[in-house]
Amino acid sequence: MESVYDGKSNCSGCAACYEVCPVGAIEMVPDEEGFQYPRIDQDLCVDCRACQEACPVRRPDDFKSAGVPQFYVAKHKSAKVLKVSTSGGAFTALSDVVLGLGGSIYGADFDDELRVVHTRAETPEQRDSMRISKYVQSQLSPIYDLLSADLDSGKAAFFTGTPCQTAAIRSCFQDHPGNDGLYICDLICHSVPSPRVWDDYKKMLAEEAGGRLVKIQFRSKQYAWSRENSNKGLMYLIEGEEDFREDDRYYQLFIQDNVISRPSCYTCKFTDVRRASDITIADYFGIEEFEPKLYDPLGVSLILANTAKGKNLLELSADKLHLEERPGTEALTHQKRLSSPGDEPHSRKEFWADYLKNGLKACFISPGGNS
């Protein structure tokens, strides 16, 4: 077989096709923008189709849930929670109910490079650095092993990610023996943007300053938790600095101009109610317009329970939250990854195009400045 896919925009790089391979003929390879692709080798191959039997960006049901989910808003109960957590402080909660029966945590982290990986976690302190979003596509595969080892010993896990991953881990292990003990968590999200240029935007914010890049902040709590503020720029720490800089210009390529986002995610079969996962967290963007008491500046997460299993877990970590259930239309309203993907603009091809042959930098007028 020649091919997973059909064209860029069918194929979200989850990973599923790399996992099931029963003869190892796949390996995930990057694309002149970054982004990973299933590669067939082809004297490997057996022509099975596991592979796109595997594929959920194939699969007419994508792996989701066939009922509608119970809509909630909440709260953590501590405020040193709220303020390290890019919502409301519900991917705390409900991972500590997992670790608590001495289960595994799967989310995204940065490591040593600030790239942007899954990581497997079984400590409160080592889960604590997945719980700021990331806004790049994280790397999946070398997980897969990890996850599979810890529901072959009967442990529980808790594996956090985007509605494409996780509905990778639903096609990879709904039949697994273990499966029982797997809580899957997904994200409302709004696109995946490219690791190369996160890499070179990296580099960039670097040489800049003069120094090496140590720590990076989305989403910071010195503002106020709102819509607004969330699309303020990043901050980002230089070695032997004590305080943190800003800058906004991945944020206007990723959000403003939406010109860095895989090809998939313009397309994206996974932005509706109907979800591939037990359990959707996200922010609860205009509580303060249904009810101005429950909003907080530090923050409110909406969740959605999808599945028997999610609700569970919910009803577990509910002594750690203020939580309530809400009408659906409002999350419908402010999240609109509930109903559709976002388009693709028609500046994207220009863009690559000058930053494939410029770089960059030479896609921004001044540091900080509109692209």
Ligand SMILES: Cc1cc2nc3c(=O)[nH]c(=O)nc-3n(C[C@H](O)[C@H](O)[C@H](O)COP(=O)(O)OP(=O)(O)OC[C@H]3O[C@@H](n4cnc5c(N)ncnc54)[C@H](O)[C@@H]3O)c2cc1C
Given for the second form:
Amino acid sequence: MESVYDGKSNCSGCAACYEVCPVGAIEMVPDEEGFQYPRIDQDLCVDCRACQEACPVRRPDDFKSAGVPQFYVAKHKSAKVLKVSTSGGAFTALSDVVLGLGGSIYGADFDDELRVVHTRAETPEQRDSMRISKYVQSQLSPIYDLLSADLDSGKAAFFTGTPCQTAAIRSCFQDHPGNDGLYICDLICHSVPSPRVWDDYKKMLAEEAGGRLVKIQFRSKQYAWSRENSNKGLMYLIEGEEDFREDDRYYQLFIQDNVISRPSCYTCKFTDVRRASDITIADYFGIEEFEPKLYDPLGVSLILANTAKGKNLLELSADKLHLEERPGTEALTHQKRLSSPGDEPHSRKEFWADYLKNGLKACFISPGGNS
Ligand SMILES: Cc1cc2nc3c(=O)[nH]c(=O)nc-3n(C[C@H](O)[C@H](O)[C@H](O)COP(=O)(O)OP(=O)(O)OC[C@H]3O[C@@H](n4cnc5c(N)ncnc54)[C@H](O)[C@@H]3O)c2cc1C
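Got the form predicted on its own; any chance of the form predicted in complex with this ligand too?
Time for the whole complex; same chain goes first.
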């Protein structure tokens, strides 16, 4: 077969095709923007079309639940957890239930080079380093075999990722005999930025500081949690220094300019209130408007229970959370990605032409640049 996908806007890079290929003919390869796409080795391909059948973007049923979810506002009862979580600590409460069942947790973490990759955790300590949103597309391919082995051995597993990633997990494991123990959780997702820009950005910060970058955190809670402050507080630590420095130029490209997202994000079919996951977690933006007493500067979560399994998991975590059901209209008003993807700005092409020719630094300082 020539290709799994038909145009870059139809490939989310989820690697489901790579996972299901029975002859190992598919490799995930980054393009010039740093996003991974499947490449088929034509000498190995047996033309079975398993890759196209597994592709969640191609599949007409796309795994979305039939009904509308139940909406909740949630906040972890521990202020300590809230301080180290992006929103209201829903991820910690839900994953604790599965850890308590002896299960494993799958989520996005930084590797030694501060690249974002999906990994597996078996202990609360390993799980803790998955906390905090990392606004870079994570590489999913490393975890498929691990998750498969967990389900083979009858272990419970809790998977968290972007909506396209959770659809891929659904696609690959829905017929697995261990599927009953698999809990699938997605995030409401603005879009996923380029791993190549991320690498260059880290290099630029290190170069400017004259040292090695050892730690990065998005969405620092040194700012009160709110939609406005979600564009602030990218903190980074240089080796040998005690204090974190702050730089928000990356947010400018990601959120305000929206020029570094994956092409498929601008046409994403998972930006829907009907989800492919059991449960969805996000920021409860706007809660201060609807119920001021529920606002907390340390963070508030929005949770959508999409399936009976998701609702059951939420009930099992309820002792860790302040939890209240809310009308869905609130979230739908404040979360654009529950109804449509973000528009691709005209300036995206111009940004990439400038970036590929002159590098990231030039994009920040050039008059035609985006910041
Ligand atoms: C790229 C991206 C875009 C987002 N866009 C929105 C949005 O538009 N609106 C909104 O309300 N919320 C959005 N979120 C989700 C939000 O930022 C929080 O992650 C979510 O509310 C969970 O918070 P928490 O306190 O429960 O979890 P935390 O304890 O902070 O845990 C973070 C969770 O996010 C997962 N994660 C982190 N980085 C990635 C990544 N790169 N890819 C996949 N999974 C990741 C971790 O595995 C973990 O499960 C986005 C997150 C990401 C990563």
